[in-house]
Every structure is written in structure tokens, then in C-alpha cells.
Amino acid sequence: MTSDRLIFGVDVGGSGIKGAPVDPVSGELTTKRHRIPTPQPSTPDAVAATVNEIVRHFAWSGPVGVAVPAVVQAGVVSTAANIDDAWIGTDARELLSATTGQAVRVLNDADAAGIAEVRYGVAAGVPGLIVLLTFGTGIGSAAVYNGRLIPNTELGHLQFKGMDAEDYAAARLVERDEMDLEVWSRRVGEYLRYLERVLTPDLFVFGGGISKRFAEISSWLDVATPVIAAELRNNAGIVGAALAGVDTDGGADEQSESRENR
């Protein structure tokens, strides 16, 4: 399979790694997507071998856009959420470049989701800050501007009330620790309006896998901004991947650019 009129995205999770081919134009996989459990260790050769085997499982041939929970600058990872600790440090890029034999692009997953979500889904043509937030062990987050990724914000490590944000709000409590969901809503509520404060955002995009919930939260969440449910789930880190992979339009890779013409 060739890129002629397609691009390809692959979605680094802990627990799995998946990729697609994904029409540009309509932003909807053109096939089912090819899944393989997280190595464990997920290791960064590890883990560029998994993608290598989901790259070859389509034949593909041309760009791919990966996405990695974690901090990513200049191709180089800097912190490692639910992958092995050996990644900081890493030049992913030029890692998984290499063991593809593809032009490949790396960004942060929630960087991914909110360039998908921006492009395709709930927030395509909304002018001002989008801020997407991922609710599911950690907090993961994206700021888009006028259609301009602003990388590695990282919200879900603010500090607030005395601790991370992501330990007072994580969609973790209620699916793990078995919180009363109008408890968890209300914390996420202030949660948000912190975030007013700090940035006053145009609207938040409300993803992770418990927005399926979110007809139950949004009554509790008590916040000027705008909040609505994420669109593309679980598809939006392949897509928003393979969008970085072909352009710099979300600003994905500009970061990276900038950085090595200095």
C-alpha cells in the first residue's frame, strides 16, 4: 500500500499499539485498524519493532505520523507515561525512522488526539484556544490556536490543590477506585474552571473513554467555557498521527524544525 492518497498513523498506548491508513480527506480509517499488545517491556527498540510489524501488516510504504505518551522535542522524547522509563532521552524519530525504512514523525498522543479532533471531529472551523483533555489514568492535554498545535502542555501535571491535577481527576477514580461519578464530575468541574483562569480557552473538548458518559457529567461540571464530548474516541491518536506525518500543519513537527535550524 502505497501513500499515493492516503496517510498512515500509528497510536502508542500502554497496554496496546495500533495503526491505519487514514483518508485525509474525510479523516476515517480506510480499514479496520491492525492492533498489538504493548511489548513489556516497552522498551524503545521494543516498541519501534511493534510499529515496524504494523507498518509491514499493511504494506505501507510512504510517511508515518506515530503518537507516544510522552513529552517529545526536536524527535527526542523527554518523559515516559506508561512506557519504559529507557525512552527518555531518545531520539524516537530517528529511532523508528530507521527500524521502518518510512519518513517518520513523533508527537505527544494527546498533541495527536487534539489535532485529529480540531481537523475532523467536535472542534473543526471553532476559531480561539481548543483545549482537548483525555480522562483516563493520567490527564492528557492539547492547546490548539486558530488551528496551531501549541505542544507538550501537559495540564494533567499542574499543580492543584497539592498535587498533580491528574491524581485529582483522573477518570481512574471512578473506574478503578470505584468514585461516585457526580464526585468525580464536580472535581473535574473545578478542575476546569482552574484552567479558565489560567488560560481562558474558547472551549474544551471533553475526550478519553469515559466521555461516553458524558450525558451523566456535564450537568456537574458548573463551567463557563463551552465543554463538549471528543468525537473521533479512540480512533483520534492513529489519525491526528497521520496527519503529523505528512504536514506541519497542526504544528506538530515546527517545534522540531525551528529547533535543529537554530
Given for the second form:
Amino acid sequence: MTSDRLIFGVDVGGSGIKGAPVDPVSGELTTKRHRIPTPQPSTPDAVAATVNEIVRHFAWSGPVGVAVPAVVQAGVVSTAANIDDAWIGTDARELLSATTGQAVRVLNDADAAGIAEVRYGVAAGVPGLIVLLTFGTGIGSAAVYNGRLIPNTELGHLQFKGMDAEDYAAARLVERDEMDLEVWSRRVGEYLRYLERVLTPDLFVFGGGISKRFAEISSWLDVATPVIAAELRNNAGIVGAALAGVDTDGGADEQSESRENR
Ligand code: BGC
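The form predicted alone done, now the form predicted together with ligand BGC:
All chains and molecules follow, beginning with the one already shown.
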């Protein structure tokens, strides 16, 4: 397979690393994604080897975008809330490019999902400030203003109720700790109302695996700003990563340029 028309994205998650070629016109995966469990510990070298396995699985040759659950500036990772601490300070772009032999760009996983939803999903063509939140093990966030990503917002780590917001309202409380869905949804509502006061978004996009229960969840949110469920669900990270792999509009490359030009 060549990269003449397709693009390629990989999404590094806490439990699985998934990748697939993507059609840049439709934003759809052109074939079933390939998933490999995240190595434990999820050190940079172990994750890079797994990303390489996925690239090789598709015999992919061409640019690759990789989404990771961390702050990424100019390819360098600077936080590690839900991956191995060894990532902090790692030049992920350099490591992954060297391991795969391809030109790799790296960005935050929620930012990738945000780009994907704005380009192909529920937020396509919506003007103003869109805040996408991914509810999973942690809370990821993407802020997009008039189609432009403001990267690395990390709204899941705002202090809320005396703790990290993601410790108060991540979906793991339901999925792993068996919190009642209504209790959790009301917590999410409180958090969204807080974000409303701080950011005044025009739209919230509600993402993460738990969004498949959005019909129930939304009845308990009680938020003035419109909240809609993400559309691309599990594939948003792959699709957004693939776009960032080739597209400076994603914000990832632009940041690196501004750094390099300093
Ligand atoms: C991380 C973010 C990430 C989110 C979702 C948070 O704990 O700090 O960078 O986007 O989890 O994976």
C-alpha cells in the first residue's frame, strides 16, 4: 500500500494502541483498524516498538500521525498522567520517526479527536468555540476556535472540588469503580457548568467510549450550552492523528515551527 491518497494514524491509549489507514476525503478508516494491547510498562521504547508493528502490519510507507495521552509541544512529551513517567521529556517525534523509518508527527489524543470531529464529525462547520471532552480513564480536552485547534488545553487537570477534575468526573468511575450513571452524570454536569463559566463555549462535544450512553447521560447534565455526543467515537483519535500527520492545520506542526524559529 502506498500513501499516495490515504493517510495513516495511530492512537496510543492506556490499554490499547490502534492504527489504520484513513481516507482523507471521507475521514473513514479504509480497513479494519489493527489493535495491540499497550505494553506494560508503557515506556517510550516499548510503545514505539508497538507503533512500528502497527505501521508494518499495513506495510505502510508515508507520513504517520500518532496521538498520545499527554501534552506534546513540538514533538516533545511533557506530562504523563496515564502513561509511563519515562515519557516526560521524550522527543516522541524523533523516537517514533527513527523507530518506524517514517516521518511522524505527534499530538495529544484529545486534540486529535477534536480535529477529527471538527473536520468530519458532529462539529463540522460549527463556528465559534467548541470544547470537546473525552471521558475515559482520564478526561481529555480539545478547544477549537473557528476551526483552529488551541492545543494542549488539559481541562481534565483543572482543580475542581479540591482535586483534579478527572479524578472527580472521568468515566473510569463508572466503568471501573461502578459509580451509578446518574450520580456520575450529575458530576459531569457540575464540571461542564464550571467550564461554561470559565470559557463560555458555543458547543460541548461529549466523547469517549461512555458517550454510547449519551441519551441517558444528557438528561442529567443540566447545562445551558448545547452538548452533543461525539460521532467518530473509538476512531476519532486515529482519524485526527492521521490528519495531523499530513496537515499543518492541526496545530502540531505549527507549534514545532514556532519553536524552531525562536
Ligand atoms: C491526560 C491528557 C489526555 C487525557 C485523555 C489525561 O490524563 O493528561 O493529556 O488527553 O488524559 O487520554
